[in-house]
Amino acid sequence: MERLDAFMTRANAAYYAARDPFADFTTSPEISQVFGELLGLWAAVMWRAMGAPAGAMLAEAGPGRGTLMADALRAIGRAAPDFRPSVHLVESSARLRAVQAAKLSAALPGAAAGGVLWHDSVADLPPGPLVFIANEFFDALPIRQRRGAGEAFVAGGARVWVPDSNELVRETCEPALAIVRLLAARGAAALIVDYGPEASAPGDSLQAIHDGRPADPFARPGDADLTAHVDFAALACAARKAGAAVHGPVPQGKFLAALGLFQRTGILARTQAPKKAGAMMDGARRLAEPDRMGRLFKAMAICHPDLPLPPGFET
């Protein structure tokens, strides 16, 4: 028998080490190149707000195939060429590191790809000015579940409560809280985009995806992607207690629209054949419309309290 967070850590490590997660789900950077472009320009604006420090780092946690970072760096190179950060990727999977290296080398030959550094954890990022992006990273961090005095364990392919209780399930994600405290303490400008409610609420949000369909989270550890809703309210509270200013969370659709999602997509679509142009606009709507990804997914910024309001969080 093992505690739920230990089980989730072990299962997801095995899953990302051996399987292609994009066979089971599609993330925003894979839906539209504009997503990564906008986040790259967001990073450049925040770097300038920090005083354009030399030696700044641009880090992404959970970089997937490297698509978001490739799109971000391409946009930065065109629109903000004075922002030349060192690139850091927080990725523990050797298989995914190889995919990311190939993606960045192909997208940016002879440029930033040669300077990419990989780290096993956010805590391993070196000191210095930091702009940090995490898209669909926090949802995969291991959670603990409690019901009253009881806690969730896993044994024999099933969840077991020790001791048992009929109270409502409450979830905590200690690694996520530790990360935001770390980012706040070092004065990083951080953007978190993930899914979950704006306010903390009781309930079991643990879910699994296998072959693109919902699955039993406990039946086949390592064969399914395990995630849980991000508790944005808890993250915001932890960041503020560590001295940071917190902006949001706001719905992803509102955030991306404020950054120019539809204007940029429209510009790109004008040069494409009608079928491709239609697909590009549909991708933008998928990211932003409330009944698709626009409401469930949220964006939240954590930064030094002396910095101005980050783009996308205007009321």
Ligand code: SAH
Second form
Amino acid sequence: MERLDAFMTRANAAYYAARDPFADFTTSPEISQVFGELLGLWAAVMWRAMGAPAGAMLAEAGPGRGTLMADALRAIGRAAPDFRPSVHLVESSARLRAVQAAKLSAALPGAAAGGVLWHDSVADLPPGPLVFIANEFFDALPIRQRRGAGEAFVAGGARVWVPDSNELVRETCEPALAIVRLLAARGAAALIVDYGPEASAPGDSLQAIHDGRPADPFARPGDADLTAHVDFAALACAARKAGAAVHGPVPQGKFLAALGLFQRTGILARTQAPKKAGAMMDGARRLAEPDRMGRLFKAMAICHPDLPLPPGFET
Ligand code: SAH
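If the one shown is the form predicted alone, what is the structure of the form predicted together with the named molecule?
Whole complex next, starting from this chain.
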């Protein structure tokens, strides 16, 4: 017998070590280059709001193929060239680290690519001014599930605890809470994009995806990607208790539209052949439309309380 979080840790480590996750699912940065560009510009704005400190770090947790970071750094190089952060990637998979290194050295020849460092966990990031971003990272962190013990009945002159079979599952993700506490305590500017409900809701959200289809999470550990809804309310509460200001969560569609998703995509599409231009516009709509990725996915920022309202969170 193995507790669920230990099982999930083992299964996902095997999955990310051996398989190409992007054969099973498609993430926002793989749908549109504008996603990473906008997150890069968000990071540059936050760095400036911090007072443009020298020696700042841009960290990404769970960088996948490195696409988001490559797009972010390209946009930063063009729009905010004075922001020259050291780049830190938190990645547990050696296979994906190699994919990320190849992507970033191809996208950013020279100094920028040489400045990339990898870490096993967020706790390993060196001290200093930090802008942190993560897309579809927190949903991969291991959860625990509990169900209420039950209700008291009386039988034969004694109390008997009867398990309540209707009791809903409650989920907790301790590693995610630990990471947001750490980001809050560091006074970082952090942006978390992931999927989950606005308010904490009981229920079993554990899901396995194999070949783009739902699979049995327990049958073949390492064969499927295991994720769970991110409990934004729980993360926000932990971050506030640790002294941070929390902004959002707001629906991804609203967040990206406020940052200029459609304007930027329109500019890119203008120079493309009609078929490519149409695909680019559809990519943007896929990220933003409520019945696609625009509503289930959320953006939430955890920032030092002295920092101004981050871009994309204006009401
Ligand atoms: N952010 C990327 C990839 C999402 S897939 C994108 O949007 O395309 C999840 C990523 O998190 C993968 O890179 C995976 O290897 C990494 N990951 C999952 N669990 C991790 C953990 N516990 N520690 C570090 N990285 C982890």
